[in-house]
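The form predicted on its own is given below as one chain in structure tokens.
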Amino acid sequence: MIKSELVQKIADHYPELYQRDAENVVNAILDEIADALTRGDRVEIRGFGAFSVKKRDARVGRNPRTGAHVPVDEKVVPVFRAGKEMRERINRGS
């Protein structure tokens, strides 16, 4: 699913909201989730999981084709865990 099939379903869901505004709500979600993130912070939404950021270290890696070592700069990257309810969910369904 896209942004905007997810913004299209919850249209659906709520008749009595426009279009545009269930696509301000899903943005103003996403952009406090990725607000949070970016200053560190841990985004935990009970039942379905959470978001977090986790510092990878620098690095030596190796180009696939020519196979050179190639220097890796440290960053960090976006983590999600799925919270229970959302994997036994996952797991029902399977």
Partner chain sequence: MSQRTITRAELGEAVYQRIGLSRTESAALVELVLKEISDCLAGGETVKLSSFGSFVVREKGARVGRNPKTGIEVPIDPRRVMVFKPSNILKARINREGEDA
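Form predicted on its own done, so how does the form predicted in complex with the partner chain look?
So it's only the chain below, everything else dropped.
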């Protein structure tokens, strides 16, 4: 499923909602999560999972082809951990 299909499913459930509004709903949710992570906040959605950020220290990397040393800057990466209910559902396949 891609974003436009998700938007369509939302619109199908709410005939009174414009397609554009359904799209805004999905974008508002994803933006809110992304903004929280940018601030360094955690996003916890019970039953679904939790998003957080982890800091990766600067390191010296290697170009695998040439073997040359390349400095890799410190960075922040988003991480997601599925919630208990979600893990169980995925495993059951229902």
